[in-house]
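A single chain, nothing else alongside it, follows as structure tokens in the form predicted on its own.
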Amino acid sequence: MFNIDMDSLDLEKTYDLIVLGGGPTAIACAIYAARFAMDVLIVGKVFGGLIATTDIVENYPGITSISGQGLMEMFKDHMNSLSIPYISDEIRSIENVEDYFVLHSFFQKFKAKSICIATGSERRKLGIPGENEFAGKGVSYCATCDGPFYKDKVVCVIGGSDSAAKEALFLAQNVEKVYIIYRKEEIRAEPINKKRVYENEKIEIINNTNVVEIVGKTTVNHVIFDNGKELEVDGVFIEIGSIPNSEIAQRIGTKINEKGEIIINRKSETNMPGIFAAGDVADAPFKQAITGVAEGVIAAYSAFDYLKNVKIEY
């Protein structure tokens, strides 16, 4: 649970930095904001972020293998240490009103010196046809969620990245067989991850190709590749990246590259004063949590130094 009781929460105070999101990255800036002294809150829309669904975590400095959620129930227990306020909510626009801005939800406002977006990305879809008549009913996007519906059946991994390879080996722990599907050559995993994939008896991987409909009746019971051939499966799970969710702050004017990532410096500034991005909804081009989480950890430091230069008064 969260330490925060929504009734004696103080909606017209102003916030030194208000963080959006809900992943590793927003709650590390939230922690070192408080750790700078700095009057913080979370505004999140799901607590977790994208890794809370990974069923392992072997890269995090210092944890040698860790499931997703366990990783965030440490950055919680964390949080809750320093009496960090989380709110699940999503900020539907922001303005900036004089030397502050107004930060709007969907149900109510709040005020902030400075902002930290941080608000990672989703799962990208494929956007064929099946893929949204059968979301949910063989369609998955994430397979620690819904792997164990798949017991000793047959399934599909579309997508030739580290996380399609994890997803891969998860599902193979139940599943009769795995087929990863893949546009190109050869799968982008890790070395370690690529290794495992290859001596896994149950997984299969299929290259240059594509999936082009998902069909079935009720269910998924077969997907059709753009050479023409059908392979029957009774799930399909898409692991093809994910798209940043920047439209907060493409509404204020934050500049954005043509991928829709905020940019951002060294310091994980963009371009307006006071407001500053980390993580996977910024440019950089590493999307781990390890650098989304340093990159909160530089936003909350240029945010204090932010405000110790800017003269407020209300």
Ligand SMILES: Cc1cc2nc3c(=O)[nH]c(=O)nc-3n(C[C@H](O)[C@H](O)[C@H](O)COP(=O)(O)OP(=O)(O)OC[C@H]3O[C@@H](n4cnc5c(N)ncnc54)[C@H](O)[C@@H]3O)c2cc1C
Given for the second form:
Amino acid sequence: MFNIDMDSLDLEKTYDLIVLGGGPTAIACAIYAARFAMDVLIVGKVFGGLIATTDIVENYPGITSISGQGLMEMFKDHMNSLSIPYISDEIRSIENVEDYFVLHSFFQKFKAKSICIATGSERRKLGIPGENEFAGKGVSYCATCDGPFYKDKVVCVIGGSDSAAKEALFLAQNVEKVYIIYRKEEIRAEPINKKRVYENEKIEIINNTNVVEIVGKTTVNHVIFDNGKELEVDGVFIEIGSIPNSEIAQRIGTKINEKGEIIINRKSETNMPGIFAAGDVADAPFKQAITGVAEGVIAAYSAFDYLKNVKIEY
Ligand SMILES: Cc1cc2nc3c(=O)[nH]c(=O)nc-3n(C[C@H](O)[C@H](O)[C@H](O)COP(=O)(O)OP(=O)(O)OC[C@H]3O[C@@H](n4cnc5c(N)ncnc54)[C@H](O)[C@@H]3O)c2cc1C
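For comparison with the form predicted on its own, produce the structure of the form predicted together with the ligand.
Every chain and every other molecule in the complex is listed next, the one we just looked at coming first.
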């Protein structure tokens, strides 16, 4: 069950499958594994994952409109209905011992015959002066988390993806003005969100422009563009993609691509027997909750097949 007491967990046990992650991919994988009567444990750093930070999800089939948090509460209910144990912890390294794996967190060790890595990604940083200095003091990577602090203020969103458009639309509900600053000609949001952005009087797009510096005193005051111009803003929301959390997978020998994503096949298998990966951490070209869920489910099927075939006895 959710966040179970460590004392009630048998740490000597070797689980059939341990799923790393607390987002939609991990939970979907564990739900299928539990229904296959596999002994499954989820170890996730933060429950909910990235989707839980978004204001509104309108593209998850079967649910017309829901907050990201609300969606993940439904995942949690489903997980609890199957009594799937969930531990809030961060796996720091994985060790391959004979034909099983030992997963190390700061304080615990967990053993598994197979693992599914669904550790998602971290927000990508711009790497410009002022970004680190003003983090939490005007610079944010999550509009739903920090947007409410900017009521009636002027903010900018840096980026041109669908996520950036959604962040701008969310912010526009409360702030006085939102600038979307994008380095290319036209934002690449889904047509429905693009239309909403264009029709929103509070949103203005500044194209073909890069922000090169974030400036302020105690909090952000303005940004400087690559053409030398300045724009006064109270908040800067950076939404320029993400970096896969694949480091622990790399260290154990799992192959990754040039973007740092874990390479998987159509069975969510990595190059290493018994190690599966799915969702935003993997190398599929499209990254959505539903695609992660599908890959997580496939990983559960593959782990089930793997265990049947290798017939590990403990
Ligand atoms: C602003 C924004 C809006 C979005 N809107 C939508 C939308 O409307 N619809 C949609 O389908 N998708 C949307 N997405 C994309 C969606 O959020 C992701 O595709 C989805 O969350 C990926 O799920 P995941 O479980 O693979 O990874 P994540 O959701 O990133 O979850 C990864 C999990 O792994 C945990 N973790 C990381 N490292 C470790 C470790 N070492 N040990 C244990 N746990 C670890 C993290 O804490 C987290 O719980 C949006 C994304 C953003 C940024």
